[in-house]
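In the block that follows, a single chain appears as structure tokens, in the form predicted alone.
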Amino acid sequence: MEETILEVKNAVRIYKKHGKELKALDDISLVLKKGEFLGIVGESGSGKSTILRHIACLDKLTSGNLFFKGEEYTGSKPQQMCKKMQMVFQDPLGSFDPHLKMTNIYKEIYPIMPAEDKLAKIEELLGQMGLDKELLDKRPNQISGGQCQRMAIVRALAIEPEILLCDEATSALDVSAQAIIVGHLSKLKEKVISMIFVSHDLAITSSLCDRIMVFRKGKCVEEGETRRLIEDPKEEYTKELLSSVLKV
């Protein structure tokens, strides 16, 4: 039986705005297996990025529970969890200090990198991402968005996490850069790393993920293995998403 690495139980997140309550997450539960790539798709405001932020402990649930390998970590992120989960954000430039060269940015994670030769590990990962080590001498605004996003993925992988959390990691990039990123992410399956890939793009998500959850207005309206969901969607909203992909 495949090992469950992450479990979310009955997650609820309520925000208050202008005296009214907004339920951003409405009783969301999910399970992520070791080595599995799980996609979460939906329109803007569906709750897909919100659940990722809560899994990463960047925000606190109103109610519900989070478990990593059966151990609950709801409400706080223990120091050791920083090494277990790493997040890749939507804005590649915003992920880095614009005043620092990339080599100095990477040095900030040296204390929690398992590798003995930190620089060699970074250079190895850069090569795996199709990047030249000469980019280490550049600042973030001196490299392209696609290169910057791959360097953000390198920073996440250098810590050797067990789960990679990608929050719209390709949406700010052009089509060619998206294809490069997805190609490199797909190769991570060889490393037996688990991933949650959040996106509004069902086409990209289906090309990368083993299983997909469809979010709408804070709820999961459908989930299933990618091929089944694409070929035989049950919910009207999923059919609408598929129709929009086919039109494009």
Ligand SMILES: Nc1ncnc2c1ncn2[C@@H]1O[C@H](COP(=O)(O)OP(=O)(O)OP(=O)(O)O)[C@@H](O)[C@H]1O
Second form
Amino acid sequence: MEETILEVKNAVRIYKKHGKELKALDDISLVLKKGEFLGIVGESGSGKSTILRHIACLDKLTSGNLFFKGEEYTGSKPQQMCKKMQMVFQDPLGSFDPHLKMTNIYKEIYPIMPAEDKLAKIEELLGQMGLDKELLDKRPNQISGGQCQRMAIVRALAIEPEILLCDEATSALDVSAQAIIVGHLSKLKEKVISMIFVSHDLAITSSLCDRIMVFRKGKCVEEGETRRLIEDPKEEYTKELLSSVLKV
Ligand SMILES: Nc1ncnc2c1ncn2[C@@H]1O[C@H](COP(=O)(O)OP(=O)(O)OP(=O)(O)O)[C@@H](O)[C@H]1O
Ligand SMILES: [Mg+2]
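Having seen the form predicted alone, the form predicted together with the named molecule:
To see the whole picture, the full complex is given below, headed by that same chain.
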């Protein structure tokens, strides 16, 4: 049996808005195995970003438990554990300081490493993402959205996470830039990194992920191995999502 790297047990998150309660997460449980790519799909407001934020310790659950390699980290902010999970967001441009050249981001990540070692490390990661090292001399607005997002992934990988949490990481990009990123992300499987890939796009998610969970209104309505879910969806809502992909 493969090692479980992350476990979420009965996660509930209630937000209060204008005196009303909203269950953004309504009893979500999930298990992520080492090296596994798990997709989470669902309509807007279904709780996809909320679950990622809680896994990454950016918000606190109302109830439920979080475990990293069997060790509970619910409600605490264990720096070491959270470092092992890196997030990649939808808007690549917004995640970089527009005034700084790309090369600056690496100074933050490896503050005490000798310059040559830093550069060698970053060049290796750039290569993995199909990026030229000349890009390090550019500012975020001098490169394409797709390149900028791949830079954001390089930055996340440089911290050497064990889990990559991608929230709509390809959604702002055109189809060809999406395909390039998905291609590079697939290759990360060889590195035995684990990933949760959140997207409203079932087609992209199914091309990348081993297993998919379908969220609706804070609940998981269906989950399964990707091929089974696509070829033989059990729930009406999954069938609706699939038919909208086929129409496109
Ligand atoms: N900090 C917050 N305060 C209040 N309500 C919130 C907060 N964060 C999320 N919500 C609500 O929780 C629900 C789930 O939001 P979430 O952002 O997780 O949806 P999502 O599935 O990521 O949607 P999208 O596809 O549009 O990104 C929404 O109704 C949202 O308005
Ligand atoms: Mg979201």
